[in-house]
Amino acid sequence: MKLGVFLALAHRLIVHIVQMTRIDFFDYRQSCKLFYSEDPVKIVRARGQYLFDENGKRYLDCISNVQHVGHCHPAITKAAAAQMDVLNTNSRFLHDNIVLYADRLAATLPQKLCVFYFVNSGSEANDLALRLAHQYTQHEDVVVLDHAYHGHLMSLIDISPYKFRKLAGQKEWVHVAPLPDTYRGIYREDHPNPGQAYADTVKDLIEDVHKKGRKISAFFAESLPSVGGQIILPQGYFPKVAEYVRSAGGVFVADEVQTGFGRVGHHFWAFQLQGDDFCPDIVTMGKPMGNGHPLACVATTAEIAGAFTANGVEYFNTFGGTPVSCAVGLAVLDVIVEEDLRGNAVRVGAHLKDLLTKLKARHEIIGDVRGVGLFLGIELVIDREKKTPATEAAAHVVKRLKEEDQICVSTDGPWENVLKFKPPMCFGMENAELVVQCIDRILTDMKASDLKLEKEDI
């Protein structure tokens, strides 16, 4: 046969075996939304707060909050492939390792929290929090905050304003809070009592739920809004919301599924910056529970949890909580404790804020800087005065760390102008040195080349 009916015959043969099979060639980045969509990075290993590409070239990873400990810790692995090495089966039948966790997280929480859902992600167990809510209260409608995300799952979608506002838009049964954001938000640093103020937003909107003859289930919060722009919730707001909304027969629910585990360093949770005596009626964790393995958790009341149990509707989870699992949240707790890494939070963290606070002061660009413990945030703005967003400039930023510095940071917030860190919590003092020093030489560069970025009204 000669080559060009050869390469005819082939040509041809492609082209039927595509049409079989339906393969659209598209852009694949449409469906799978990754870091740095238009330059992306190529990961094949990664060792504490490092990550490797194809080339050997290594980035500092200021993002990757799921990997809580560092990535592919010792410790974890080990664990991991002994109790697989052993037996990894259906959570339904009896083993220690779901008990001895259990325990071990209780002992983190304040004590009514006492019943334990294992479940395989975040999404999961907050999907799994309204059950409950709904089945606790027979109750439907549900209070969130601006901005929030919850979730992918259908349920979480509709209560989490970042989603839903592009899709098919709000519930009927979901009503929007204003998020407590005392940088640029309707009360703000210079309010006598912005805590109380904000929470009286929800008791209002309660009352108007009221009046439209509906019942409140839940108050859903992340405790430290992530998405919403790395927000510090101010003092005394959770106290004062949990007691209206408990007054109107909802329930309180914490999603620690970004913030928990340790990372803002003085407490375990945060909810728990709120005062020693606030206690959530559900609490939802997941990312860091495993260190990238698929582990997550609801915690709540044995009140709460009878009431679930009584509709006669059994609930169990194939893999949620297995040995495997279970033996992996045992390891990452421990290393917590062995590590200090709550301790080097405090540390870290402290010595980040306070060199972005002085890179404030040199830089009219940067709005605020914000967080605790490990979870920060740096907001830039054209305008210090009107706060109007910086958002084309935050993403030059996270492009030339990436290309220039290898830092991987990324933007959340409205507006995606703030640069949020969380990264794993080894994360060292000569890393955070590391990335002010970049993030100032690339401010600086801008300011000296004037470098006209497009005014976005707010």
Ligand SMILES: Cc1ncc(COP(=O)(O)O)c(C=O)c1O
Given for the second form:
Amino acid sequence: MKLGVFLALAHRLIVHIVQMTRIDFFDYRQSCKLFYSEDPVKIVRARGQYLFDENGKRYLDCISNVQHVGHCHPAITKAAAAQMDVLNTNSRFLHDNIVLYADRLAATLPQKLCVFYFVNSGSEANDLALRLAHQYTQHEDVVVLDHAYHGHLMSLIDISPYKFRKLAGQKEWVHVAPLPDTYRGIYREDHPNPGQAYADTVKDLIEDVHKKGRKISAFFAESLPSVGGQIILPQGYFPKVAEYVRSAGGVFVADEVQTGFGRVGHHFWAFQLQGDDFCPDIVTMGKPMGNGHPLACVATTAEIAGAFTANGVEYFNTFGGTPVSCAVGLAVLDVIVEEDLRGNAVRVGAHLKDLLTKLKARHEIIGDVRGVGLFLGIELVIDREKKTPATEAAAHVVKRLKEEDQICVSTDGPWENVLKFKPPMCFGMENAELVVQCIDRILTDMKASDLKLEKEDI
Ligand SMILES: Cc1ncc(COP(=O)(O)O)c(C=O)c1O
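Having seen the form predicted on its own, please provide the structure of the form predicted in complex with the ligand.
First the chain shown before, then all remaining chains and molecules of the complex.
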């Protein structure tokens, strides 16, 4: 072989090795994650509650709460395309859509939440909520629930224990209250009044904050903590916490980014589960609002908005509340009503919960079944008494559901042992029955040795 050819081949080999190493290096350090990372799925189209891969294989989607009224709903596509064809400017020009949409949203909320700021994501909404609270109260400190996630901006990582615990840690202005989880938290089902008991933990925290000479700006919580493990909050918790927070001069922020727009069925907003009289000072919303279009919002009171305006600094958001975004938002609200999706969430959610509860009687590994409407969780445990999380078993169920049944389910909770259901709201009775049948088969099938192994691991 001539020297030149040899050198060229050697060079190519070295380049190849460097590239391979770089790919491995990047894979290892990748911060953006795929579902089913060992065997990812390429989805090329979707409709309703179904996803289709490049080979036409159909998957039942139990996790896409963003595509709230169903994937690629024709009414949403039509509304977006029609408005896109006429005008899409920003909210500095007058336009009917933003006014019509704000009116429709206002009709779903308590009267006092009458000012709306339109933004593009749940993170933007929560960041603005922090600013509003800060400006209104002139205080800095924030109380959040353990394991919470409120978004990906720096300000929100700071108030998300789920994230900051893995990073630089807790800032001095952030205070973490126990998650009011009546299944495995500090006060459980057997407590006579867990709502009051958990609210008192916030009261104690506020007193500690005052002792340090600091002041509370806001209490921030999801109306049903999702990353925390599909938690249903005990009755009376929010009203009591709001009382304590307000008497400390702070405001109550309900993060409805995951739970709003009728997911819980009987109520349009999950905070309404805490009683008809309960009203947060600020509500943030996002994901389902635009059915996949980047549309989010902060709703608040005239007093809080007034204090924000008083600083004399303009609030402008280039893509927030454009005519197209608002046309999409209006169409989503129409479909929720026209297709009675809240009624569907009540009926199908109750059926699914009932079937899963029956399954619990047959499988020791199911420690808890909880939920409301189409927001449900099944917590898997190694043994019911100690409630040891069955993390590997949960991952195993998720993998087999995907591989054997083409059903997409994922896990949540601090130990990733809660199978979560937040499907598009058109999820049907037959979908619920199929999922339960498949979970039943997999749990029956799972070798006792798999579980024993996990027990030794933990
Ligand atoms: C409860 C909650 N709040 C806020 C966010 C942030 O929303 P986005 O990803 O649209 O910025 C999320 C996202 O997962 C969320 O679950």
